[in-house]
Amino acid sequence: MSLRPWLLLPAKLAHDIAPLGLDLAASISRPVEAQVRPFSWTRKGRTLNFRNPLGIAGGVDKDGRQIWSWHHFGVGFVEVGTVTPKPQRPNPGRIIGRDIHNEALWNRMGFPGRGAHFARGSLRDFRRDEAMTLAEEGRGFRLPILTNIGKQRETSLSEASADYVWLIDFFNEQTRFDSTTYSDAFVINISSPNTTGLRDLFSQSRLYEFLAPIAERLEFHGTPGLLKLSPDMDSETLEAAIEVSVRLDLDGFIATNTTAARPQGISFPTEGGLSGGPLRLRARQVLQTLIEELGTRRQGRLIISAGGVLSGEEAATRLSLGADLVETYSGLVFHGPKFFDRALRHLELGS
């Protein structure tokens, strides 16, 4: 096992010098360039490529401020965010802890951030500089970036539609003014269970209500959606979750976010989701479930795996259960930076 020091740190200190220790490292190591085989998707006329199927979750980035290093670490994608229309600070109290034994990791944070116009603001810095590099260059993948969307914490579930409407005409408002796509696809969380009531769109005297608005505005900017889903979803909820994204013509889902549930000898509060170890198998079997469901409707959508991948055979797993892409979050957390190149190194070897 290597060297893990920011681990004798407290956790909550560990994650507020991560975007430092990140930059630090990408400016001393060499880019990661493993050669895994690319995965690309087209729907609806437009083509994402991905120079590999490993990307980093949403909440890892929230403003979207590190894109070039996840690059530089060997990332095939990043989801940024959950990007709200304000700026937000964390839920009051304590927000983070790990456990290092069961490689679990709790967060209750509630989509903080610097809001969306931040966020957009960094997507068009990396993406004039990305587009710079790959003129110099001749060559290279164009990173897609996902953007995790939320509604604020005082919006009512009423109005929440309204919220997510709006971060998607605003990410789509620069096309007015030039023709670069800062965000490639928007992911519409309402899995966390860190705001309050926000799961309960999933209901199905919600759901369609809710998401119908959403699916309109993202069909009239031609942008992909991707549908959150919760672990803790019963089978009935799930299948309905199932039939409305696709009766509304969602372009996929990413399955799944953190759990409420709380297996035995993990001691974190219940308030707040869990990720990392303890998520392993039920991350696994809702990407079973839900491409069962699916079946031939899954056709041309994307489906991600995200929920304890904390090494390149996890990885190797999802892909092989009929992910087309795996995110990490608690990888990060527990090996580093450098998960990207073994998990990468892994699924070379393997292909």
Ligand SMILES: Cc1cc2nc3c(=O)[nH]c(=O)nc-3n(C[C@H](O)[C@H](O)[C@H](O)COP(=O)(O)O)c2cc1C
Contents of the next structure:
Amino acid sequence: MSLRPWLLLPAKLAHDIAPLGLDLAASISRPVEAQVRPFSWTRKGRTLNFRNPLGIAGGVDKDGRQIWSWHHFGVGFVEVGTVTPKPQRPNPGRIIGRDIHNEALWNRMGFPGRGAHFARGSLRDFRRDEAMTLAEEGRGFRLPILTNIGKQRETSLSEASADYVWLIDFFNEQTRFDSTTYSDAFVINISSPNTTGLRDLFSQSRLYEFLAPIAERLEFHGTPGLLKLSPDMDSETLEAAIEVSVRLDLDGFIATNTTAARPQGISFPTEGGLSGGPLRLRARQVLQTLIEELGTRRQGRLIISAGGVLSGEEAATRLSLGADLVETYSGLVFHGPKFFDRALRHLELGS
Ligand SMILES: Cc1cc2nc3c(=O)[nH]c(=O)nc-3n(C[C@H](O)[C@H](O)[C@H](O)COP(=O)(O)O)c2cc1C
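For comparison with the form predicted alone, would you give the structure of this protein in the form predicted together with this ligand?
After this comes the whole thing, all chains and molecules, with the earlier chain placed first.
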């Protein structure tokens, strides 16, 4: 086991200085050779090429400020966000905790971030630098970026759809001088337990009405949209979410977000979401149920597995269960950015 000095710091301090540490580590290390089990995804005439199937989960890089460092450490894709229309502060009080023994994380952040304008600027800057690098190196590589979007804290549930529609339009806005698509796909996040009432949008009476205008805008822009699921959905709610997503022709799913459940032996506050080790089995279960329920309705839909992926072995398990891609937050916290290099080596040996 390598040294992990950040685990000696209080969780909030480690979280706050992580971006600095990441960029520093990237500047003094060699880039990771990341071409392992490449995967090409095509749906509705759009293709995304992933140099490997391991990515950064939502919440790690909320404003898209560190995409180059993730690229350096070998990720196959980056999920930026959750981005809200306007800047937003975290929930008051304690917002993050860690249980090192169980490799568990707890958070009640509530979508803090600098807002859509800032995040779109980050993506634009990254794409510009990426295009220059590609031209210099003569490579055809482009890092897939998914933008995870969420409603503003004070937006009511009945108005929530409009926030997501606005974000999709905003990220697709192009000027006469710039026709680049910054975001390759959107992740519709209504599964966070940290925005009051958000998960009620999954209720059968609300979901279709909420998602229909969003699906229409995605279709209009030709940008894929994925729905991020909660591990706390019962089978009926999950089946209904699948049925509505298929009816509206969404392009896939991320399973799962954090859980509001507290397995035995875990002593975090009752509020907030739990992730990491204790979420592993439930995340596997939801992935399996999702794939079974979709059955022949999968039709090229992209499935990304998240939740308790803390090793290359677990990443391989999710792929063998039928996920196309795998992403992690807790893997980074407990194993640092080298996580990707190690996990990729494991996948390479196993392939
Ligand atoms: C501190 C923290 C912040 C998070 N923020 C977000 C977020 O803004 N949007 C989102 O969709 N998921 C967010 N998540 C959930 C992760 O993307 C992921 O779905 C979940 O943590 C399960 O993966 P893990 O077990 O690898 O951590 C967050 C998780 C943590 C621990």
